[in-house]
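Below, in structure tokens: the form predicted on its own, a single chain.
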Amino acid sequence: MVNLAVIGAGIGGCSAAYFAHKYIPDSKVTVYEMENRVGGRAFTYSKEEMNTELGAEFFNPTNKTVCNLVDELGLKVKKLKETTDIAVWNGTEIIFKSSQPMFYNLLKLFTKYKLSVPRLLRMLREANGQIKKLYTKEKPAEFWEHFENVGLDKWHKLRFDNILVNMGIDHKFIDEIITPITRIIYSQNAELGGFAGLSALLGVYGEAIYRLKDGNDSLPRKLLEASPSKLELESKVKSIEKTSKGSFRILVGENASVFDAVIIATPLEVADIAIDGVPKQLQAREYQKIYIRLMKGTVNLRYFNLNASDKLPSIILTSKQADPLTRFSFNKSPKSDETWVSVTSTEPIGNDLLDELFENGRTIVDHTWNAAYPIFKPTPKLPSTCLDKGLLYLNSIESAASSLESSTFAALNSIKIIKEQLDT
């Protein structure tokens, strides 16, 4: 019998959960969760039979763990919109809009941008086809040895912008295009380290993306209702320390109990869990704050410099000069005339927006994620994932990216490690 604690019941400490039963069958799992839900950075608003996702909000086919997990779970998916229906607004005015498929998307771009569009996507082809060969790698590995093992390695070592301009790819895309695409999951503008853009570029670009029905927060619930452990919500893990016998002794309030090994998937700079007799210490990052306010309402297309006859996209992106917000999202209500919107930013969101952004609205729920994702920096090698022989680190790998795909595949190598750690 395996003793096995899992700190933090978000997608990434739940699939750990399942993972544990899956390939560890004689494994006990204890999941500690600090707040009073299942799901940490997933987190779906329901109403009026429509989900909104105010967390993670999609996953495509690229995504290998993620989509595995939804087969073998049996949940059902629902796929978004082929066309893309996207504006980018620059805070003044709308600069590109459409509602056309990809391919005459490109083929509208490259008229403006010329070269720069076929070279992005050779770019993307090749790293996508570098991704895919991270899913043939049996063996466990710390992720700075998975990079470097498929010639990713380069795209956490330098800057997203500095990566696509030494590949000619002009500055003007970059700004217009290719940021506010990136700002669809990330925010952040200066120094993005170039694995999240990339990833987040992945994200959207050349396959169908997906929700689940029940919401994306339905994912972490059903891995743990998949497997027989034991969660406790509302417990705060103080402290970790390993024992003169190589277990781990974890302080929960004033309770402590002794695990053979622990799996830490809640960020250290945020969890404020002491660390004692492990040698191994990682370098504290900084995490963005993002703001996300649901409304309501008749929309002011004025507000975006519409006429009255234009059609309302389902997505308007932001460049840089529009700061501190980065994307709009419009759903019409199914029960009403009004529109469902769901804002973003990095600053937080006055009344003064509802105002404007409506002839008439209400704001529904305010949500803040205090730690969204790491503010991404260029950084020479990612740190480790395992701290000591029965203590991993399952968010190491947001200092590279930070999505569902990235958490249930970090779960699914720290399960692997401790597998392997076990039978030697």
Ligand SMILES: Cc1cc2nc3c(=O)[nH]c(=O)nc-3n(C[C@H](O)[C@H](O)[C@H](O)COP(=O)(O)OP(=O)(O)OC[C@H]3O[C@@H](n4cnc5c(N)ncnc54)[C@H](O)[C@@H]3O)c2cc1C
Given for the second form:
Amino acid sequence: MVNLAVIGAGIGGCSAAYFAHKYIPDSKVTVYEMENRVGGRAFTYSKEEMNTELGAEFFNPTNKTVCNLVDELGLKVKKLKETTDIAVWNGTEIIFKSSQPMFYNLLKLFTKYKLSVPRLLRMLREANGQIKKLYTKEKPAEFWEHFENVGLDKWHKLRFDNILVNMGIDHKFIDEIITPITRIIYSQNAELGGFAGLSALLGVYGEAIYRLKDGNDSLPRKLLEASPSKLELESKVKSIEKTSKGSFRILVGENASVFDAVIIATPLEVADIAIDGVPKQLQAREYQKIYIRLMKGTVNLRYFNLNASDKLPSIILTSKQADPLTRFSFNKSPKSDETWVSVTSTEPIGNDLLDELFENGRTIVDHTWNAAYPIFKPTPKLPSTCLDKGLLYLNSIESAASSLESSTFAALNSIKIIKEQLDT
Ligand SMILES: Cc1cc2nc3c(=O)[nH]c(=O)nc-3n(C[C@H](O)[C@H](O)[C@H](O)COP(=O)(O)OP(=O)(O)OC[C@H]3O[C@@H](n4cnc5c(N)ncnc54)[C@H](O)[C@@H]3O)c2cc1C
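Next block: the form predicted together with the named molecule, after the form predicted on its own:
Every chain and every other molecule in the complex is listed next, the one we just looked at coming first.
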């Protein structure tokens, strides 16, 4: 019997609990979560007529670990049309609009940006092939080893824009098209780390974008339901201390419990956990604060310099001139003529936006993510996931990318490492 503690009931922690029961059948798992809900940064607002994602919004068919979990649990997926219904707005006017199949988009882009377009596509194809190889590696390893083994390490070592320029991609194409796209995912312009930029682009370049029909936070909930774990909500872990026997003492409130192995499934920068008796030190990362405002009303098309006869795209991305807004998502209400608008920004938005954007708008929810994802910088080596024998840090992968896929991939890797350590 292996007594395993998982700290954090986000998608990472919940998939770690699920994989523990799959790969280490004699494990007994306790999941500690400081909030009173499961899901972490997967958070679906579902109080009214439709589900809206306040956190992780999309995944795609290349996200193999997430897709396999969705299949295994029999969850229903919604394929989104947004892939072909996206516009880029520079704060004054729409500079790119697409409601056509990908082929026509590429043709349109080629006319304007010439050889930069096929160069980008070749780069994406090659990198996609390297990412696919990651899934063929059965043996668990540190993330930096995984990346080196498949030739992906240059991506986290360099800035995204530098990699693009080195490949002969034009600055104008980067500023006008690529940067707004990477900003949908990571709300960051300057010095974006290469792998983060790459994963953002691959997400939108792919054949489809998915969301779960019952909301993305149904995945972590269903993962826990499918594994006989003990879930302790409103249980903040204060400290982890290594005992002289090599086990780990965890303190929650005034209660201490001892475990054979521990998986930390939350960024340590925000978890406020004291770790004692473990030699490995990690460098703190800076996290991006993100504001999500969900509003409803009749949209004033003139705000985007559109005519009354123009169709509103599903997503409007903003290029850097329009800071601090990064994205508008639009959804027609199934019950009225109104539109739901979700606005993402890197600074709080004033009520003047409500007045300008709507003819009769109101705010439904304001949600702030104090630590949405790291501010991705190039890093010579990804931090360790194995802090000690039996102590795994899942979110070390966030130095490369932060997504549902990276956390589930890291969870599977952590469980395989623990299994390997137990077998030897
Ligand atoms: C606005 C936004 C949009 C995003 N969009 C996308 C997207 O479209 N696609 C995508 O794939 N990804 C997206 N992401 C990223 C994705 O949501 C995250 O990478 C992923 O959900 C992280 O999961 P996790 O389980 O590793 O961490 P988290 O979800 O952060 O879970 C950690 C959990 O640990 C708990 N916790 C923290 N400290 C303690 C403690 N001391 N004791 C007990 N519990 C603790 C927290 O309460 C939390 O529930 C987005 C994120 C944000 C914020």
